[in-house]
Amino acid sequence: MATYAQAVRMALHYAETHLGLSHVFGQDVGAPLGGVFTATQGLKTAWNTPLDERGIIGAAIGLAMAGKRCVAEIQFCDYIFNTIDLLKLAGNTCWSSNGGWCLPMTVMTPVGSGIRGSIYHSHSFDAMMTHIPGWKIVMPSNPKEAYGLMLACLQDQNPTMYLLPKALIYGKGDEAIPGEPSLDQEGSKQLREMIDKPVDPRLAAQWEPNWPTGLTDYTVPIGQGRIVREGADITVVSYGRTLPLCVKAAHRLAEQGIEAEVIDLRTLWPYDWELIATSILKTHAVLYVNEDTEVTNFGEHLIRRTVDELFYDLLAKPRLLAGEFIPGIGLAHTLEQASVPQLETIEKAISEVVAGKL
């Protein structure tokens, strides 16, 4: 019953013993902290850099160009911005060299809201980021999605943007990673024991984290979604905080007679279009969710592909439910709630547009 974080560490670990991974880094990252998130914590290869985003990525490049694995992790997508010119580059290195220069780098950075972050640490990057070519995009919405996600990033040629849902980064999973202890709270507790460093200064001072010996190669390939929940009545397409938010809203309306197919979309890009299509195919209503800001949103590209191929199947026009047009989120619990999607306004619009089929 691994959580989101002790996921991450763990693909982390493996990649670091099977897969050459060579150079974890960025704020706080290495000793004595593992991470604002613990997602490091126990890694021999996690070393900490200065306060310098633009530092951290042009690092991750130039060890990508020199053949080294590594994960650059920048600890907020908030402090990311200022790096775009750079993930740019990395982004069109491939191409521009007809493939002679390939970047095996992934950047790690939590996004989203859900730990009352306010302004300066609530934001979204998934939109942002699939303006920029030339990167595959993952976004996990459970631990052991998590860990095989981390691990298909680490085995790609090409650059990797891994972004963490950081309001489910200490929620536990209902599947079992392969090689982790079982999946109850006795296993819980002795996972905990094995590999979160102790509080304690005077234990975590002397403190060696001691791995599950049969974690596996376990991956999720990119480019692939998954279908969470059958239904008849609507496809909701979803990843992130937002999907689990979303298979609750469709168990919750089946009560009502409403059967809401639920899709995972998981990787940004590339992304599962054969699974989407065929899924509005079947219901012939679909509803996209994200929270990040809804103007030029990742959804309203699904929705425009949804109306260009799709248009004539169609029994309900499209829709997006996304974060509000704010410059930023509120600190006040309340004023998050209201700036991005959540249960209530999840179940509404499904019902709204299942209302709405002719």
Given for the second form:
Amino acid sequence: MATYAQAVRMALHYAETHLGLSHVFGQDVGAPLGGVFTATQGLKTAWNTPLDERGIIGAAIGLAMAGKRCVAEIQFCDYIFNTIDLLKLAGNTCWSSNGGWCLPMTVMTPVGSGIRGSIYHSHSFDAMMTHIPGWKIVMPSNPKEAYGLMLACLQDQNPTMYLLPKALIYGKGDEAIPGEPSLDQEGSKQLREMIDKPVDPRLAAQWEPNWPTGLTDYTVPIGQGRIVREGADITVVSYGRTLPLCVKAAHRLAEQGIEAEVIDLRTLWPYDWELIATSILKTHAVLYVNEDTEVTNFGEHLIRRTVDELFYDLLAKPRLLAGEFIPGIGLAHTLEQASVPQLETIEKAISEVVAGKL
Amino acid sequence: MNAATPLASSDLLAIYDLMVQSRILEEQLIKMFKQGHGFFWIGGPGEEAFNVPLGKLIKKGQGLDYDFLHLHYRSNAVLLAMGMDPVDPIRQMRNTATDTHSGGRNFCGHLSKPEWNLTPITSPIEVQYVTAIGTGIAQRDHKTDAITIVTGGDAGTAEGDFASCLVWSTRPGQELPILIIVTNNQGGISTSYATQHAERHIADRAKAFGMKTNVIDGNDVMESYAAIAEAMHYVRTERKPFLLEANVSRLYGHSSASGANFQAEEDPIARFRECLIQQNVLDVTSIKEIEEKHTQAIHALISQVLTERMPDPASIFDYTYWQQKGRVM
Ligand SMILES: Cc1ncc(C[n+]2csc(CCOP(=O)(O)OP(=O)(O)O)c2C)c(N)n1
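Alright, leaving the form predicted alone aside, put up the form predicted together with its partner chain.
And the full complex, kicking off with our chain again.
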């Protein structure tokens, strides 16, 4: 069973072998490290750049202009902020040239809390990123979809932003990626031996990956969310780190007779409004959950749209549970827990919305 | 033509002709602005002696076999020398629907032409120096004589993107075929270079990276032509970067925002004209003829463009994504 990091790696391998991916680059992305989260180990197209985020995004834009398919990594989204105007540029190049230029490029960057990353390894980027038109933005929450959404990004003709929730990066899913060894413990061990670079430097020096041969073009279409759990009492919409927590909270609440329908948005832009709206028309209540700071949060947009379009179908106030509006996430366990949604706060918010239904 | 070939009289005349065409075009664009036929003017009067030779020497076409261009907003003369129809900047000035570079969306001087690898000229100062890295990488891998050419002003070199270009283009063993050009008009909008920069020449900064450099008088056609040809030859054959700094004039100030009025700086066209008269390539009659020919042609184009339609308001959503039309969500 693949981890999220292994899933990304296998998708990139598939793409460099079959989809014309020619450059995977960023800080420490190539050998010897293969990415600080190992997501780019063993790739034949991976290389290391200078420590220069603006250079990295600029290079991706230029490669795309030259018709080259690339994935540029920003090591942590906490360090992407000095490239905002370049992200704007990538997002407006097709539009400002009135359709003359397209930029088929993918930027991937780890986001969010959950690894005790303190102030500068815990930022979220979904609120900021969804303010930038011209991009497609995805944020998978399990390895299989991490694979499928990466392949979708690498076949799109537009700039795509791939946000990796780092809390999930070494986590496993419960569905197999087509072509990976079996889903059980034995399969995980086998995959590790095949595609994880040995930590021992002597072994690492001569290591070559042994990629699974049966990997496929399994793709999750951009723009489609997924109902992860069905329920009739409330719609809970989330993505990234908080998605599995919402599912867990829903399972717990089922014991108290509350049936929550949980949607994994998967694509933040353009998002699957039809899926959300259909669910709300069934449950008449909605909670949006993400961990970015709550002021001008993407969830606020979703609430606005819910109110605009579905107000008379709601039987409870629509709610957003998001990160506190504070400058950063403090290192201490107590601080991190209090800063962003956790299982308990999600469970509480779901119950409160349901309890408030008319 | 390469560095070694002396320019024939016909070449010199062709360059002069383009310089005059470009100047008249810029002056007419300023007039359009002042008459209320456009919202903003920025352009390159004063840079013709450098920009026309640059345009002439570019390997023009689409795709990796041709030069990729990441240009500054003072590059009309470069594009005219490449064969651009002068109606293009006029349409952009008027922001008509017929503007093929931006569909009425962008300022004049912000050209874009995928057929010639002209990546969109954009307002944020210096971003072209990082996007040039990407086309440079693609061309390093592609292994033809095609190169990436990036141009910008002197004040903008204080931005980190300029330093990025120096670092990335000289990574050991991974050098990039980029011709890095700085047109130095001794200042930004109003802030003079001398008050902000201690480096004698901007080009000196590239020396720390082992890069070949040259500082030239960009108001001199022959010097510019030879220096560009030499620098290009080096980049095309060695597949390594070169920094060329050209001192140029800025004859109508920064832009319409600062009035766009004539400033008494050296006029490269007057200088070249003198030189051609001395060489008997040009006489008083032909000088007049060339000016009249272009003035009339540009007047006719302006009259035509003034009748062309504005963009459809419903088109605002179009091309947010590749080949997409209408609202996305
Ligand atoms: C990043 C950025 N900062 C500020 C501006 C506003 N601005 C436009 S042109 C300019 C001066 C540029 O000077 P220089 O780079 O020397 O080029 P020149 O206009 O002299 O050719 C400034 C400050 C801008 N367009 N982009």
